[in-house]
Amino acid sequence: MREVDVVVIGGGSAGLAAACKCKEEGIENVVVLERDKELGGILNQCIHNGFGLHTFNEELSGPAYAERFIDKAKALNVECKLNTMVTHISKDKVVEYVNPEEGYVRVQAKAIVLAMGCRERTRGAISIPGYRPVGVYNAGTAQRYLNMDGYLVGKRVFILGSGDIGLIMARRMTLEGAKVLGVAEIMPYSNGLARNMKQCLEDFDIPLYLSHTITNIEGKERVSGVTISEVDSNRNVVPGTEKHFDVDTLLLSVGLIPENSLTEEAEIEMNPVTKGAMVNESYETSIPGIFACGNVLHVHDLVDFVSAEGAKAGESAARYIREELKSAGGFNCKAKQNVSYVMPTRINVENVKDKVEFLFRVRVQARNATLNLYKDGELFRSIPKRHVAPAEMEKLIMKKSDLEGIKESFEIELVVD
């Protein structure tokens, strides 16, 4: 059985950033395992621009952003195996994979970085009455067909869900000559970034129906129409609010789920809110030496933040190999009122160099709210927030000195007037 220093599972933005950082930290034997035929992950089908403003201080397309990290990995001589499916990881960090060239292989790693990304929720995950005709696609699937295969999936389109992929596809389909009749969102607010709302819907006069959902799909062989209805505050359909649209295609943009079958199989402790692993300040999971980063950990808004998180996980994997990390001890990080989750979920101050970057999402959309921070149940600091929304990741940076002395918990809550 081959022995390596670090195995990175996933060759997207998080995995490539993690592998490159490991090499920069002096870890020579780093292997990236990617199941697709090329590196880059989902970025390869995201031909629109808007990537790289934080990482490279310029606006790039998805493939151009991926190319920067692919070139960096090549320059650092990172070993990358394509068409390689990881089938199992164990608690003692044995990775099993298969590919056409080598067949079945087992590798013993000193550290593992999980960077498998996320997947879209399917129609089966939500309740929509109607038949199962041709013409119902996940938005990301339609994006891949159009941007990579040159195939337009429909001419008259309706979109369910206002996530960023759905908003971007509303614009993309319009630019290719399709008619997008509207976007329905079950929540009373959009789940996409404000810039995508403006650039993808408002600029093209595509209507957004908030507090609405699909209540019927018509057509047996091919979609022929959809009906949407308004929902109340409990998400119950309001009778008499039906609106009908004649369409040949329905795109679903109803959320993303971290791709964590390998994580769960390894019996790593999972976060019930994010559906990703529970990690500490070093992005280390409940199994020492196994780290998680990017969208497999929690779904991000921007790929720049995914890459930054991957680099931190890569640095931590290098520190683990050099025996610089302490896995035990520390305090928990918790979400309180109006906060969905806090990442990381545990902090060992001894592992912190100078600061900790907390990422979290709120449950409500609000203006002029207050962020309260608690140390061991006592209010430590209040921060005014002019605007917060569930669709936008919040970031909080705490100095190491502010975290020293905490014994049990650090908590974040949002108070709305």
Contents of the next structure:
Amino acid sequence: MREVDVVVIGGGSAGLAAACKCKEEGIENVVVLERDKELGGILNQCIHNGFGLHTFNEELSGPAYAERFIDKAKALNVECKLNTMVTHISKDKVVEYVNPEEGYVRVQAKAIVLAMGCRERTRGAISIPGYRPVGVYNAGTAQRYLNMDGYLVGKRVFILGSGDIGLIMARRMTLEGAKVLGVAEIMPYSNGLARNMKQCLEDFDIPLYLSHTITNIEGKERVSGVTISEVDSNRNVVPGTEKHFDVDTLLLSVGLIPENSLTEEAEIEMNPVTKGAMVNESYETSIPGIFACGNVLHVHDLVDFVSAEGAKAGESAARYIREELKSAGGFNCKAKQNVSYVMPTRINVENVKDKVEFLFRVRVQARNATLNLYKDGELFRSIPKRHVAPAEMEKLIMKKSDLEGIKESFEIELVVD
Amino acid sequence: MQDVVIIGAGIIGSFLAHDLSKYDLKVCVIDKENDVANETTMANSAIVHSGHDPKDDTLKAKLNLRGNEMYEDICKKLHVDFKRIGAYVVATNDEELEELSRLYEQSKRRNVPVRYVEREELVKNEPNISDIAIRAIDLPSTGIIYPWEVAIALMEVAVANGVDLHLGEEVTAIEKSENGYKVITSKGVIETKYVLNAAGVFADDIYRMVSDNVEFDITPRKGEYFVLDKLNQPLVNHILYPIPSQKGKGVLVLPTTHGNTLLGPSSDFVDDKKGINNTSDYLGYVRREVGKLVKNVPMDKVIRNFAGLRPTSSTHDFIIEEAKDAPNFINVAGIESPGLASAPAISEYVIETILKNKLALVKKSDAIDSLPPITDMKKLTEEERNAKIKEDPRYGHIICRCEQISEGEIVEAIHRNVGATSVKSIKKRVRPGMGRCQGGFCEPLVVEILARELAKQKNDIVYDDVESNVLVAKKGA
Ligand SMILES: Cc1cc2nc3c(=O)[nH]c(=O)nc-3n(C[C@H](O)[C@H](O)[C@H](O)COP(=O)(O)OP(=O)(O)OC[C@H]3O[C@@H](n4cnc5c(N)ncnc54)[C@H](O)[C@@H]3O)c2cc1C
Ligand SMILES: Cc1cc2nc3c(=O)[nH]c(=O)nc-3n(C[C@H](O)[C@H](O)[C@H](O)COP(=O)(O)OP(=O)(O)OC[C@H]3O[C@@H](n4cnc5c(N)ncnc54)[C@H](O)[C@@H]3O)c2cc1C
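Cool, the form predicted alone is there; where's the form predicted in complex with its partner chain?
Zooming out: every chain and molecule, the one shown earlier first.
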């Protein structure tokens, strides 16, 4: 069996950043395994601008942003295998993959970086009633058909869910001559970034129906219409509020799910909220030497955060190989009131160089709120927040010195009036 | 001139076509759908019941018992998975215990293998059994299959033996003629001596085309389901039935041969014979009823809903007989549950008790029993797989990440003698799109492969029926 220092699974922004960092740290033998025919991951179908504002101070398209990392990986001589599907990983870090050239192969890795990205939630997962004709697509699939294959899935479109992909597709399909009749969102607030709300809906006069959901899909062979209804504060449908739209297409943008079947097969400890692995400050999972980053860990809205997380995981993999990491010990990081999760979930201060970047999401949309930080149950710091929303990931940087001495827990809560 | 026209290519039409293809006859099968097994045979509980349940002295009871005996051999020949995983009928209160012992006695009388299972053993064998389950009967001869896999494999053998298969062709009228019948379809006229009416929920409508005194009605009775993703720990190991009621066998929980779990069906009469929509009311009912059988149901693992229509006849039994006022027109109607389980026996019954009295049935000497199956990479050893990939690298190119299906397997499905021509027909044969991402990732690739192999434009590729193009327009067009 071939032996490899680091196997990176997935060649999207997270995986590429991780692989490059490993090389820069002096690790020789780094292999990226990517099932697609090219590197770049989801970025390849995101031809709109808006990537890399933080990293490069420029607004790049998705493929252009990916190109920078692909070039870097080439320059660093990272070995990348394309059309290569990882089919299994084991606890002792044997990676199984298959591709047309080599067939089914096993390699023994010293460290593994999981960077498999995410998939879209489907109609089935949310049990939308009605017929099951052609014309119901995940927004990301429709995006791929349009941006990579050059075909439109429909001409009169309704969109369920105000996730970013749905918003971007509302604009994209409008620009390609389709008519987008509206977007329904079950929550009382949008799930997309504020700038996408403005640039993709408002600028094109596409109505957004908050607190609404789809209650029927019509058409036996092809979608002929959809019905939406209002929901109350418990998300129950309010009878008598139906509105009908004649459309040939329903796009779904109802959430992304980290692609974790490999992770689960290896029995890595999972976080029920993010549906990704539990990780510590080094992005190491419950199995020492297996790291996770990017959308497979938790769903991101900014690629810059993904690249940063990938680099961090890559650096940790290098430190693990150099035996500089302590896998055990430390304290837990937890979400309190109005916060849905906190990443990382565990910290061993001994592994921290100078600071920890926490990423977390809040549960409510609010203005003039307060973030409270607790160390071992005691309030340690309060931070005013002008605006927070579940759609926008929050970042909090803590100096190592602020985290020293914590025994049990570090907690984040959000207080709103 | 055909000897026999079979209307309907569901499980019944497919068994009839397969069995008749062994004889020296000209046989033609007509179905309005674009693929075999696209209606009721595509949407049911997929159980080969033991025969414990139908009422005494019915065709349902007789043919279910015989069908259950026949399935194992047939599936082996056809290279289709059939698993006798066994079933538990579960009682949850005193009243149900009484009914349970009635079922126990009935099974004994019919020589259906049966035994009691007390709560302790139930809990051991089914860790997720509900807290109110008291006692069950075990029916170990009960099995599971994928109904359309059986139907497709049967039809492939039939076509290889010379049966003429007309898909995407609807029967619109039937006229009596000198030698038999003129079957008028959306595409032309087919003359035949005999007609076998296996049109599922439409069987009464087809019968009305030749008769003014149709003495039965078929009313569609809908069943709605949830499908769960493959689970790391199975929810159930057996088929779990509740105690049957007026409405039928009730809401079940069962594993499928590919490792998914089905929850359902509901049971409600509907007006529309094409009304296979899902409704929040009936899905809600299924969700509640399932809770009586099992706990810890992972509803966050639901990947799909579907619904099927039972062709329920006003006689409450299968109707398998020559029409009174239409000689040589044979109804195979009202084939609701246990229609699937009975299907091989239904076909045998039609041939042995009806056709043999009318026709000189002579076995062909060169008829085949089975075809080599589509390569299933998952079932090969690592060496076999790698040999296959060396020979043809497309078997190393994974298209469907959820079910891990290679390009080579998909290409094979397209070039079979009953080949896949649509996204759905690929899904039925080799499963891309059946998994947790529901085709979100693989569908664009499947469309690309179909277009290439069938020498079509991508926007000519359909999801299912002729009008169901996946892509409606080229960008900028
Ligand atoms: C539609 C959309 C619009 C966005 N818009 C913006 C924007 O405007 N600005 C912005 O900053 N960010 C945006 N983002 C967010 C950000 O770009 C993405 O979150 C980020 O690119 C994700 O990177 P990743 O590497 O984690 O995942 P991915 O890019 O999905 O990469 C994962 C890779 O892993 C591979 N893989 C998975 N499983 C296996 C396996 N078993 N074997 C081999 N390979 C495997 C996949 O093929 C894929 O290439 C957007 C995201 C989406 C989805
Ligand atoms: C919810 C549910 C659960 C069930 N569970 C089970 C079970 O677990 N076990 C079991 O044994 N049975 C079960 N059944 C019953 C079983 O599914 C049916 O008995 C069986 O599938 C019927 O097969 P068929 O070939 O008669 O009908 P179909 O599969 O419906 O085939 C009839 C065919 O006729 C064609 N047709 C109709 N009209 C025309 C026309 N005018 N021109 C051309 N073609 C036409 C249709 O397109 C169709 O393909 C269940 C049924 C349902 C609905």
